[in-house]
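As a starting point, one isolated chain is supplied in C-alpha cells, in the form predicted alone.
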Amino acid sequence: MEILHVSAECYPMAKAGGLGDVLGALPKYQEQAGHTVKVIIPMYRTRYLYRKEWELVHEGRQQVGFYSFSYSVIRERSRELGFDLYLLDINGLLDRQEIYGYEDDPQRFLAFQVSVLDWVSQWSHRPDVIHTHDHHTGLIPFMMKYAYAFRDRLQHIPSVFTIHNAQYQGWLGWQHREWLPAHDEWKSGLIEWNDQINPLAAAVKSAWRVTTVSPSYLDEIRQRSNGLEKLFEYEKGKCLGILNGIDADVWNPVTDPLLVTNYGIETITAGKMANKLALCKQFGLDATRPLIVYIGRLVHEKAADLLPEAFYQCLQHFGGRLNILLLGSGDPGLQTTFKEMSNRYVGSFSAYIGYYEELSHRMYAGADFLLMPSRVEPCGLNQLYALRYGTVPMVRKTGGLRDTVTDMGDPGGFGICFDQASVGDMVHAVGRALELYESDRVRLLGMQEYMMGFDHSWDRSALQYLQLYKSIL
C-alpha cells in the first residue's frame, strides 16, 4: 500500500506533544512492514529545517475565501526518518517558528489542508489511503468527498482519521464558511456541530474509519468529549481504539546517546544511579533521596494547576525525604509559581521551564518515579517512556494510563495508580512511592526489571493500522 499521513506535527521536524512523536514513529514502522509511507506537515521554521537538504517537488496556487496564495512542497532528501517527509510552505501563513498559538491558526491550517488536497489531486497516481490526524486536518475527509475541486480525483480514496485529543476541535463561526472551497451545499450538515463549523466533528462524520489512541479513550469520549458525546455514540460502529506505541530505537536506554550512562535490565541499578547523580548535581538535589519527576505541558487537562499545592504538601509532610524535579511549559502563572518554588525549596525542588528533549531523556533515566495526574490522557507516551527506562509511573487511572499501567497492589502490578485528579490522591501516591523506596528496595528493583522487559514498540500497533487500511480498501 501507499499511505499518506497528513498532520500538524512530526518529530523531529516539529513537535508540541504526543502527536509529533506518533507521526515520527508510526510511518517508519509501516514502511518497515513493506509499505510506501509519506508524511506531510506545514513548513515551520524550525532548526531541523535548516539542518537538512530538501528538494522542491511541487508548486501550486490556491485560495481560502478571497485570500489567494502560492504554495510549495519540498521533500527531505536523505529519508533519514525511514519514510518520505514532505513540508508544505505558504508565505505569510505557515512560515512561523511555532506550531500553534497564533490568532490566525484556523486560517493557517485550512490553507494547509486545501493545499495538500490540491497537491495530491495532481498526482499521476492515487495513494491507497489518506490518514489524517486531529482537528488541524479534520476537514480533509469532507473535502475529499464533497469539494468540487477535489472530489472527482479523491472521493474514492479511503480516509482514516485519528483522534489524539478530542478536547480541541478547531471550532469556526459560520461567518467563516466562505473560507471553505466550493462544495455540495446539501452536505453542509457534515461540518456542523452545535451551530458551529467543527473540523473534528466533520472528520468523525466524513472519514471512512475513525481511531483513537487507546481503547479506554474510545470508551471515555462517549461520556466526556467536550460536547461531542452523542456524535461518538452514534458513530461508534466505525470507531476503533488502537494503543499508541513508542519508537524503540529512539527510546532505548541501552543505546540512547543523550544519557550520561547507558544501561539495560542487567545493569539497571548502576545505570540509573549514574544518570541520577548527574541530574541531581545539575539541579542541586540530593541523590540519596528518591527522585520524583513531572514531564509535560502545564495545562488544565494534565492537572498541572494542582501540582503547586500537591508539591507543597509533599515537601511539608515528607520533609527532607524526597526530591521533585519538573520539566514543562504552558500556563504563565504556573511557570512563575514553579520558579518561585525552586528558589524557596532549594535542595528539594527544582524546575526547568521550557521544552528540552535531551533533558527529558535524562530525567526518564535518572528518576525513580514519574508523576502523571492527568484529567484527560487519550493515550500518554510519557508513562511508556518511563517503563522503558525503569522509572515507576504514578498515574491517574484514565484513558491510555488505565490501559498501560497496573497498580503494584494488583497481581502483576508494577506502577502506582490513583482514581482522582486531586491533591489528596497525588500526595497519597507520593507516600506510597516513598514507602516502597525506603522499605522495599528489592521489590522496587523487581518492578523496574519487569517493566523494562515490556515491548511497547510500534510493531503491534502499526500492524493494527495496516489491517484497518486493508479492511476498507
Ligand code: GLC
Second form
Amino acid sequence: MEILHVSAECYPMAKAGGLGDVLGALPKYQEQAGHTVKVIIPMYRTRYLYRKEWELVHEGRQQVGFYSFSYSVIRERSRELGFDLYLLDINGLLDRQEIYGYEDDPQRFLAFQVSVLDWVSQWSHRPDVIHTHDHHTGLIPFMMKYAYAFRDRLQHIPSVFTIHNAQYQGWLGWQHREWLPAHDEWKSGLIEWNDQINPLAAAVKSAWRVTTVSPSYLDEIRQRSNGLEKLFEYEKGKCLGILNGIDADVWNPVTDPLLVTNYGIETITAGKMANKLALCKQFGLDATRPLIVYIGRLVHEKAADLLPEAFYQCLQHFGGRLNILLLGSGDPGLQTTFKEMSNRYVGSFSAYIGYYEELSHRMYAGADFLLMPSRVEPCGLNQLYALRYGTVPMVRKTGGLRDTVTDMGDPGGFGICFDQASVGDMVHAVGRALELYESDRVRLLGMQEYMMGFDHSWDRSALQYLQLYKSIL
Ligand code: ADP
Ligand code: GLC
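The form predicted in complex with this ligand is what I need now, so please give it after the form predicted alone.
Every chain and every other molecule in the complex is listed next, the one we just looked at coming first.
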C-alpha cells in the first residue's frame, strides 16, 4: 500500500506535542511492515530544515479566496526517518519559525491543505490511502470528495482521519466559506457545525473512517467533546479507537544518547540514580528524596491550573520528604507562578519554563514519579515514556491514561491512579507515592522492572491502522 499522511507536525522536523511524536513514528513502523509511506507537513523554519538536504519535487499555484500564491514541495534526500518526509512551502504563510499561534493560522492551514490536494491530484498515480490528522488537515476529506478541482482525481481514494485532540476544532466564521475552493454547495452542510465552519466536524462527517488515539477517548467524546457530542454519537459506526504507540528506538533508556547514563532492566536502580543525581544537581534538588516530575503544556486540559495549589499543599504537608521538578510552557500566569515558586522553595521545587526536548528525556530517566492529572487526555505519550524509563506514572483515570496505567492496588498494577482532576486527589496520590518510596522499595523496584518490560512500541497499533486501511480499500 502507498499511504500519505498529512499533518501539521512531524518529529524531529516540527513538534509541539504528541502529534509530532506520532507522525515521526507511526509512518516508520508502517514502512517496516512493508508499505510505502509519505508524510507532508508545512515547511516551518525549524533547525531540522537547515540541517538536512532537500530536493525540489513540485511547484504549483493555488488560491484561498482572492489570495493567490505559489507553493513548492521539497523532499528530504537521505530518507533518514525511515519514510519520505515532504515539506510544503508558501511564502508569507508557512515560512515561520513556530508551528501555531499566529492570527492567520486558519488561512495558513487552509492554504496548506488546498496545496497538498493540488500536488497529489497531479501525481501520475494515486496513493491508496490519504490519512489526515486533527483539524489542521480536517477539510481534506471533504475537499477530496466535493471540491471541483480535486474530486475527479481524488474522490475514490479512501480517507482516514485521526483525532488526536477534539478540544481544538479549527472553527472559522461562516462568512469565510469563499476561502474554500469551489465545491458542491449542496454538500456545504458537511463543513458546518453550530453555524460555523468546523474543520474537525467536517472531517468526522466526510472521512471514510475516523479514529481516536485510544479506545476510552472514543467513549468519552460521545459524552464530552466541546460541542461535538451528538456528532460522535451519529457517526460512531465509522469510528475506531487505536491506542498510540511509542518510537521504541528514540525512547530507549539502553541507547538514548541524551541520558547521563544508559540503563536497562538489570541496571535500573544504578542507572536511574545516576540520571537523578545529575538532574538534582542541575536544579538544586536533594537526590535522597523522591523526585516527582511534571512535563507538558501548561493548559487547562492538562489541569495545569491546579498544579500550583497541589504543589503548595504537598510542600506544606510533606515538605522535606520530596522534590518536585516541572518542565513546561503555556499559560503566562502559570509560568510566572512556577518561576516564583522555584525561588520560594529552593531545594524542594524547581521549574524549567520552555520547550526543551533533551531535558524531557533526562527527566523521564531521572524521575521516580511522573504526574499527569489531565482533565482530558486523548492518549498521552508521557506516561508511556515514563513506563519505558521505569518511572511510576501517577495519572488521572481518563482517556488513554485509563487504557495504559493500572493502579498498584489492583491486580497486576504498576502505577498510581486517581479519579478526579482535583488538588485533593493529587495530594493524596503524592502521599501514596511517598509511602511507596519510603517504605516499600522492593515493591517499587518490582513495579519498575515490570513496566520497563512492556512493549508499547508502534508494532501492534501500526498493524491496526493497516487493517483499517485494508478494510476500506
Ligand atoms: P500533548 O500532545 O497533548 O501535549 P502527549 O502526552 O501526547 O501530550 O505528548 C506530549 C509530548 O510533548 C511528549 O513527547 C512530551 O515529552 C513533550 N513535551 C511536552 N512539553 C514539553 C516541554 N516543555 N519540553 C519538552 N518536551 C515536552
Ligand atoms: C494530542 C493529545 C494527546 C495525544 C497526542 C498524540 O496532543 O492531547 O493525548 O497523546 O495528541 O496522539
